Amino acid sequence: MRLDPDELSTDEYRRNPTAVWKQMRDEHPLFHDPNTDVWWLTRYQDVVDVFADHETYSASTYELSTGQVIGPTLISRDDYGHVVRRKIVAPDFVGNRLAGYGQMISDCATDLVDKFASDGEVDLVRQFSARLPVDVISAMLGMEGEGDLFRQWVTDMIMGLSGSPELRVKGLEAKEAFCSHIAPALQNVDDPQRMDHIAKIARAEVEGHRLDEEEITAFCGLLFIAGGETTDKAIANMWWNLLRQPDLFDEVLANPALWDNAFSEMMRHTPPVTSEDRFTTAPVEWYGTEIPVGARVRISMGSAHRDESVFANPDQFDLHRSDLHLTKELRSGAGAEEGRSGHLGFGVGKHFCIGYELARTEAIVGSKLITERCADIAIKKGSDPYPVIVGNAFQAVHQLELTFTPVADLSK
């Protein structure tokens, strides 16, 4: 049965894409959408192979998206310059260096929970998940308490990517304001007393290379746009999955260590980013069809995660999945080990997401704090939240209205 490419733009697909993805995997593992001139690959191993081959499948597609908003960053580079820049900016986001920000992350989450913990209801997206990542990044940059300011600029910059001339003007104005606000922080970066992330990456030198001011500003913008948007959606999607299956939520409440499992399974089942695009640097052949040089290839992680040849009962959200690497991410590859495969939500290989550990930490620390202050948490009666695909890739619950009993009330 031939897949109608118009289905990819319907509201039904955006709300529930799994049937279309299955048809692609089963009948059209390479699918050309003539409406957008995009080539889709949807099977798990095919997606892994494209991620791993950065020489043939270039991430320079980002020059046409985030690059238009914040300028050039390492995510759009495939050369050795990517490696050098990654070594400069990445250390703060993993291991002991990230652990040093633990209290900061906890403080940011606590400030947000304090604002609604006695109310008995909350829109988890508007009042928590959309705010926490931006507040944390602001604090890491040495600009505590300025999350609302950055959030508005980032929103306007992202909206500026649309085809609207008015929104483009507003987006460019936001970019100018953002750069002006960051500029003073680029001064006196060699002061050893400064331990904010801007100063650290400005001082860092790898193989004789240091980031210039344009690169530092662009990377700061990338932190907000990529790190803020995706972590926001990850938190909301994780909570939605648990709350629509109260027995699973009760398991997590009884054993908080299962938050790590819930995060991993969310990244497989309902990832905040469902696909990434690449440009071909040479003609390539898939399933007997040649994709020309310079073509846009869309690798669907969302579909790959529902591949029945890799994951059993893939449509089920399972905290104890035996075929998925739970509680950890695999940068070096996603091949099966002891019958387990990795989720692809943070990518694979050279362009593996720098902020993967920060995102997991924010989601789990923040979620535990909420459950310490709020009991009897449930989705508000009458509301019908559901993840929806926006644009080409983002998938998220855009409103998650919850009711709860303040823990303080239970002690009275």
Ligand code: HEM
Given for the second form:
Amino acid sequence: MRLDPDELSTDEYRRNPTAVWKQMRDEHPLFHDPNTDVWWLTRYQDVVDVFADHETYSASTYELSTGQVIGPTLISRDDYGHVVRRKIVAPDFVGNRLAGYGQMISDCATDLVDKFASDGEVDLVRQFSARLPVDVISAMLGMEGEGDLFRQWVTDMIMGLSGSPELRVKGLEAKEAFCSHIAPALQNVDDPQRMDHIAKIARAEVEGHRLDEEEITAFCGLLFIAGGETTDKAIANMWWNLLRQPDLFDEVLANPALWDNAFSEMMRHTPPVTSEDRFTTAPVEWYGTEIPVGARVRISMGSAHRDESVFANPDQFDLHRSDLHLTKELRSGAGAEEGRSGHLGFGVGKHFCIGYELARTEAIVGSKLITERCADIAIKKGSDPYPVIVGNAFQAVHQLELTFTPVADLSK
Ligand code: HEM
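Could you output the structure for the form predicted together with the named molecule, given that the previous block was the form predicted alone?
First the chain shown before, then all remaining chains and molecules of the complex.
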């Protein structure tokens, strides 16, 4: 039976997209949605192949989204300029340099946990997961404790794209406030005492290229947009998956090393980002149909992760899967070199997520802190959270109300 494109805008799809994705994979591996003029590819290998071919599938789609909010950044570039900029900004987010921010990440999480640890109940989304990533980025930029300010500006900037004239004005005001707030931090970047991320990327020179002030400000904006809501939703989805199967949660409590597995399996089973869009730079043929040049192609990682030809029992959240490269992200996605499949939740290839290790660290450090201070954690009776698709590409539980028994903070 032909898939009705209207199904993509139903509440049922937003609440449970897997049936539609399966129908696409099985019956319409290339699906054209006439309502939006978007071409969907949903099979695992097809998603990997599009990600990997940045010459035919351009990330310039971002010029119409983040580019409108914060200006041009590396995420929308396909050229060598992308490589140079990435070499400047990315090193701070991995390995030893990221480890240098470890205490800061833990402090940000502790501040949040302190605020609810004696209450016996918490909305994990509103009081924790929506706050931690923005607090951390703000602190990394050298503006500790200013997460609330940035959260509001970034929300207003994104809402400014919704089409409403009032929200557009509010969005432009927020952008101005955001830029003015960053401006002083762009001064005195050569001060060797300064070890914040802004100073580091302003000082960095790669192949004779340095970022100018506009690029630095735009990149700071990108960090909040790319690293805020995504990590928020990752933490919430991970907890939702564990708490709705209390045996799994108990297993993780007994063996905290399994938080790593829980994070990886969440990225596969309930990824916060379910798809990415590209523009074709030439006509391409898929399954006997030609996609014209300049068309919008949507690659669905959410669907690829449920591809039965890659993952056994794909709908099951399994902490011990042998068919997922657990605890480590595979940049190449397919994992062909190691004979193991990876989740594609951080993308693949050129634009592979810069913050993949930071997101995992925040989720795990934060979650461990919560379990040290809160016992008997359970989903509040009567609340029935479930993840929904938000916009085109996000998936998350909106609210995660939990009850728990406070544990005395022995460090005080
Ligand atoms: C679990 C949380 C996260 C998810 C699910 C996620 C997802 C993604 C995905 C799918 C891409 C590839 C985009 C594409 O190919 O079109 C990406 C790129 C990117 N992410 Fe993340 N991300 C997360 C956390 C973060 C964090 C914490 C940061 C902040 C450092 C960050 C910064 C970026 C940047 C700057 C890019 C663009 C890289 C480039 O163009 O080379 N992300 N992310």
